[in-house]
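In the block that follows, a single chain appears as structure tokens, in the form predicted alone.
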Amino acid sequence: MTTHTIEFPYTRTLGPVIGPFLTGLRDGHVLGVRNRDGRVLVPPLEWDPATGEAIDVDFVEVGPAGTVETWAWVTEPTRKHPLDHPFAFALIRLDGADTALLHAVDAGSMDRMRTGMRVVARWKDERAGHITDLSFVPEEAA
């Protein structure tokens, strides 16, 4: 059997959506933008996904809980992945949203994953303005 290993090497510089959004990351709070018609987009985004139209800058802050939409378990975590050990990722919408994020949460087992379950985000201590300046945790774990 032959391994591929697909990979898209870049850098992007940080404008003032993303920018805010990871610096909001890196003190420990989940920014969302404000589209034209009041929903709260997560993550923030430039350009609103119905109409293609500017978003007028206007952040929320969100979650740090939120719910489990739907999920996939990673059995075999890869260096590439967030987590070291078995996990979910999973779209999770947090709590003031109207869009649900991805991201990992580690819920110590498959058998614990459900969707419709409550998730509260997990920071490291030190963070860097990244999204893997946090992960989730079953609520009842927190």
Given for the second form:
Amino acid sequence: MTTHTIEFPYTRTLGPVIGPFLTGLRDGHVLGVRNRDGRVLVPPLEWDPATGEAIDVDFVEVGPAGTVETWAWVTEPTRKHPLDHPFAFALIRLDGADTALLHAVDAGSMDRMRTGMRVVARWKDERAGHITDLSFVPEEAA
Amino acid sequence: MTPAATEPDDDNSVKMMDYFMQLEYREPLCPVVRRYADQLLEGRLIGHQCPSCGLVYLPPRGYCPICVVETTDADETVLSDRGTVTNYTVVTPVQYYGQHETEPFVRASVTLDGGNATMNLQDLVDVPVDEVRVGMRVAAVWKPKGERSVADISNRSWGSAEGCIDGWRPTGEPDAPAEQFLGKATF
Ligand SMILES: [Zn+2]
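Beyond the form predicted alone, can we have the form predicted together with the partner chain?
Entire complex below, previous chain first.
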């Protein structure tokens, strides 16, 4: 058996919406944008997914707590997963947001997960400005 | 894809992100390459000699692509670990991602004594880059038996002995005439 690894290193520009979003994460804030109907999209987008219209960039801080809309338990995380022990991937609608953010919930056990549960952001001490700067924990555990 | 650390811009906002796309895959060695790898660990270079045209393939491929005939264990031959530099390239490394070399180095083709079998992309040791020449006589520098590894041998690394041979060292013998190697295709 032989193992091969191919790596393609890219540097991406983040643009006028994801750049500030990740800057916010680095600084400990979750930002969304308001579309023309007044709905708050989190994560923020440059275009409204419903209409394709450009978003007038109007950032709104949301969270840090929210509600789990749906989830899936990851029993055996790989080294590329955000946590090194079993966790849930969940769609989390943060307080103040109208759409859900896909993120990890460190619940300890699948038994503690349920749709509708409250979760809150847990920030890393050292943040680099990307999506893994935070994860979520059940609110009662925070 | 795994996002790596982002780079703050001079106004201290995050504008760029390093992004690594990484593909990792494992493959079993085909039987003839498996046998080649096992023999490397024993300090032997083996090839298959085509029963039709007589060309020797190292590592064995299990076929001769010229004659389109199968080769088997019956066609196996043990090859010399001494040979002649029949071609070489001086590589001046550019520091792209993943390049660990910093100084110019040589990658040579070594045609083994006794036949056509040629190992390509071989490292030469104990010889300055500007002294390398076609016709130079060399001998394999085997790693000690316990330190050999065939982890990097793949089904496509034809001619490779990386992990078992450190490189090829000049023997000091008189050069073989370069003319006999020039303008020839090797296999
Ligand atoms: Zn043949």
